[in-house]
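Only one chain is given next, in structure tokens, and it is the form predicted on its own.
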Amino acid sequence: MTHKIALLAAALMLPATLALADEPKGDAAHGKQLFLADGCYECHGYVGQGGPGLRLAPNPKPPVAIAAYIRNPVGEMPPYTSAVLSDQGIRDIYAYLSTIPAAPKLADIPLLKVGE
């Protein structure tokens, strides 16, 4: 039964994301302007690193599953409708989070390397 409801709320949201994929691509800038603005920061982290939220970046899930997850999210994260946050605002967001890039590896921060 549990895997009727999964299959049915998938399809529900299918095309949300479908049109979601479709689309033109966002704007880095502006997605971490939404970032800050609406507030993901506060449990993402500033730069999506987590925190009471997901590690969102370095490489965020995919944009569908993103907006899937932001239109009907599970646990504490409230719903962002496109009235409060717009598809394009996803799209924008997703390209800001892919700019991020991975932290160095210890090995590689000068500051840490003891005794050269």
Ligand code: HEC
Second form
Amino acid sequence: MTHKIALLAAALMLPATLALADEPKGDAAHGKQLFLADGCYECHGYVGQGGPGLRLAPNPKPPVAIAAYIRNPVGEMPPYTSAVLSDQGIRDIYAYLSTIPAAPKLADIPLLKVGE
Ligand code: HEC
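Having gone through the form predicted on its own, I am curious about the other one (the form predicted together with the ligand); can you provide its structure?
Then the entire complex follows, led off by the chain already shown.
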């Protein structure tokens, strides 16, 4: 019985796994354009560092989580329907957010070293 359930679960998960593997990659340069053109930067900062909206980068959340929030925000953020921002557009924005490097540690910024 348990064995059958495990098999069924595996069979059900297979298409989802395949679909993820087939997922087209995002275009970071286009994602940056969208991030500016669609006004994300107004609330999330030019490099996703945050502002009135949350910090989105570096290390953005997975694309599915980002897409889910953009389509159905629950707080202050306005929703972006697929008429305004396509699924591919969201992948592109994710690709852009993924290219944003982490800020250097304060200790690694020479100008901030006083009296050394
Ligand atoms: C008017 C301001 C505003 C704009 C414009 C805006 N956001 Fe947001 N966003 C927010 C705020 C505020 C939050 C925090 C949750 C909330 O209140 O909705 C948020 C949350 C998010 C989250 C969830 C983050 C997390 O860690 O859970 C994502 C992803 C996101 N925004 C992406 C975007 C993208 C991409 C765009 C452009 C297509 C965009 N936002 C445009 C204000 C904005």
